[in-house]
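For reference, the chain that follows is the form predicted alone, supplied as structure tokens.
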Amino acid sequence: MNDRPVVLLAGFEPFGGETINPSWEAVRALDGQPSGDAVVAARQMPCVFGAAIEALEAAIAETRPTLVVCVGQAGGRSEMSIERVAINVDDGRIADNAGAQPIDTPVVRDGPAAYFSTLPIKAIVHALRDAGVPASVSNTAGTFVCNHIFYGLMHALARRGDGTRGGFIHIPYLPEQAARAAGDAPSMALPTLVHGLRIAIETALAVQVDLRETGGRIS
């Protein structure tokens, strides 16, 4: 890496029956870009419960990075959903990639209820829409391997105590997902989601105090 500083970018396998991750052939795509004085290093994790934990926890020791962004599908969202808080508990609405189906299960036993990201979140919301791309805070990263490895990546990050950033953003279907889904699924070009995360990264390596502006919802 030349001794720059890394911005960790993890995507997942294909998952669920699909045979493409929109997050990670975004996140691949960045994968040794400059952003900045940083560059970009991007990961697959799987998505199966605990390895997807054990895979970040090591690319994080191979790359000893200043900012971690976790990216992941979210079938169904029109938006690039920058996530809030991840919650201890696993609840596989489906079976991971492994087989196996958790319920109400602590991702780390005794660990604390919940994590709160530390990106800029509202600063990247703000960001994104100004450039184009659809955007909001969610409050919600699910129960299933996303908001697993997002709670791991957090817990992990405040035991190093060495001030790394990270947090986990949702990014919707490709549009060729979206022709095979049932319904009148939302999507977004692979374009789109790549330059939205070129913005996401510059703006959480630039912003240190997050915007103080709405980002709640009623529901």
The other form holds:
Protein chains: 4
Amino acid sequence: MNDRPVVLLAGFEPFGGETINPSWEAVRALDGQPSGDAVVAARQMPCVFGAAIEALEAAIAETRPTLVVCVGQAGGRSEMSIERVAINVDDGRIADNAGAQPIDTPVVRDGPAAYFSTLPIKAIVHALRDAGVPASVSNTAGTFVCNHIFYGLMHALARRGDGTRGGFIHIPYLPEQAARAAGDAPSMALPTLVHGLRIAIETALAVQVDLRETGGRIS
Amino acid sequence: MNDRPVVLLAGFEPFGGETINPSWEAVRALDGQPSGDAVVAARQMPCVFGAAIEALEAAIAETRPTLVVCVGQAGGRSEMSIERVAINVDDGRIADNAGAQPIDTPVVRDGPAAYFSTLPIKAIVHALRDAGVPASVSNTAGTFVCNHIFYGLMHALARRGDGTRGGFIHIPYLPEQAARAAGDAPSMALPTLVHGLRIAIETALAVQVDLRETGGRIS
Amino acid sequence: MNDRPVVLLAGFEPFGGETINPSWEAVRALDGQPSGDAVVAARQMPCVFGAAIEALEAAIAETRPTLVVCVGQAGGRSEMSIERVAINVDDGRIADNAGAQPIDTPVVRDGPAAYFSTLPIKAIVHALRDAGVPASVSNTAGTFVCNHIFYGLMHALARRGDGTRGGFIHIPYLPEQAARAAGDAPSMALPTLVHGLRIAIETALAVQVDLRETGGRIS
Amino acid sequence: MNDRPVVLLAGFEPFGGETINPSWEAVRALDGQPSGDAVVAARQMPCVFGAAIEALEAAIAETRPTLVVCVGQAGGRSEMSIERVAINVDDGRIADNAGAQPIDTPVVRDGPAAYFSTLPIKAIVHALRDAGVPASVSNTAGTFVCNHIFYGLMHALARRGDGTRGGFIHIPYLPEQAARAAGDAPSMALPTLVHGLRIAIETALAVQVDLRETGGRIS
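Starting from the form predicted alone shown above, please give the structure in the form predicted together with a further copy of the same chain.
Below is the whole assembly, all chains and molecules, this chain first.
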């Protein structure tokens, strides 16, 4: 990867009884691909509290990225969700892949209550919709390993203080997962997901000052 | 088309302010394609009460199909919906493309209250899920032009009495439609839709006696 | 009950693991109450294919009603649903209270595919909304015991041919059920349900020709 | 109110085209009521960025409460939502009642990214469900005036540093609002809301150390 800037894309291993995780399938399809002047490095994270952040920090140390985007599965959502904020709490509705189910413990002891994404989240949503990819801003990344790694990422980047930007994107099930799920679960095809992530990265690299466009919710 | 049996696939023109209709995009991709020994003929129907049934009857007279599958857009649904039943009522929540909005009038005066699909709906859902395409049986095709043409189709086939089978499949928005829609609308990519319709046709041609598998709903 | 006309209100026993059924709680609160010149007779039906229709026919023979309204639980719905149509199929997603789970068998062998409600469904929805009770027309009563008894009712009334009217209303969970349910289940308080049923009956007794107001759905 | 501790309950004026706000209807029903040793003081807040926090601070100065619970309308939700966290951003999807629609501006310049509720949120959810009131923890209060006042409240209490606790509860539409809304909107009856708020207050007054029970979400 020589001197080209690196975009680190982190996806997750399967969890919750699934045999596949759309986040890993989507990010690995971009591994080694160029994005403007940069090149993408995709890495798989364990769906385990604590170990996920360690793996992410190791990948950051290894790849020295200028941009870090973590991606996770949000079963039940219809759109790509560009997350706005990570909160300092772990509260597992289910156990993680190592059997741990923390309840109301902080991600980082004495850390701030939350970190905001430093991605241009409005510009990303705008670019995705323009490209025909359903997307919206989300104001909660939940309280499971996705929020955990998102908080850990933003905490690590804040401590580095070198301006490296980062954030989190939740994506729907793949069609093959929705086909097996009970009920009427929405999904997104892998090519749409890969196309969407490519646009999100390009937008994040290109846009320094975010758009002033509402992405808010009343509740 | 010589002596090969014909599968008539009917899709709709756009309606309700949309500039595209996924049903026409999906069925026209299969026009002229083989399906087993048969060949597909795709035709576009107007989203107009009355005229839709006339256009369908003309297409049946023209193509002399052994199987007829009508396909329509169901904005808000996440899965391919294999419709079970058409009811003898028009009740437009919006006006059709000719400005008509019938309320509680029969599709066919003195027609029976309903017709059941003669497709093997359970076998189709089973085959779609096996192929990784989200699908389920639906017990209502609504009361707009989709239900209207479905009822008209089954009424026409019943009068012919030659065993030609037919039915209706509702499909989600395309991603580009969901990207423009307000709210968190589910969608399905065009290749998934085309793949799903191909499987539905093949299953309908191959299966004479439907699977005995629940596809029911409590309410 | 002497010479006053009788409105027969049928509710169901609990099913599907519930210990209470809002339909029985609501209808029994109206038992013996006047509605205009008429009086309400409430009866509980078993949640059992076959036996439900037998119990309803016995209650009709006993009470000789001028109006019959069956009421059932629709867990997951937010509003009172005035059902438009009953279809001639049993397709149990779960077993009934006697352990039977019919799949794709007719409610009545050689019966018509469907019967429409003979209640003024649009006028009822209009009156309920005016009174502040959330309500809408529904185009499917499912394929479980609710649709079964609704079809059985309309078949029995059609054979009598004396103009007795009937129909079916689906109602949400009670709050106490939703409080125990997984997920974010909507509910309706018992006083709202009782108030709504009272309005529905009064409207059905008063209105002979239904309103011409859309209650349709696109899909 | 003499020497009895005061619980300040803040509800909102109507917004978004509504003529009623369930939060004000519910809290005013408790005004002057006892809750254990304490007494409730209910106050109405304007649905206006900035002015809402000023009104709340004035009410705190006036009533010197030991507990402050703000309550707001969450149209579309089915349950009472006990909010976990307030974030430092205003992002109006619609304009407030004074016509302002801030986008991505902080509630408090240089304030922390978020504050956690200091109510025992898990104990409140547990007590509500036990009492048959549908309830859950929510991880987002949106980005409109509800989140705004919630953040302002927690910021004010943090600066006082006297241990006064506070938090926010979102509640569904009233049935009469849902009856007028498009679509299938869930609602909750006023007596259920009042009963639920009474339980929430009692629980907040009685419980110092929250339950360790999962209330988390995966996404």
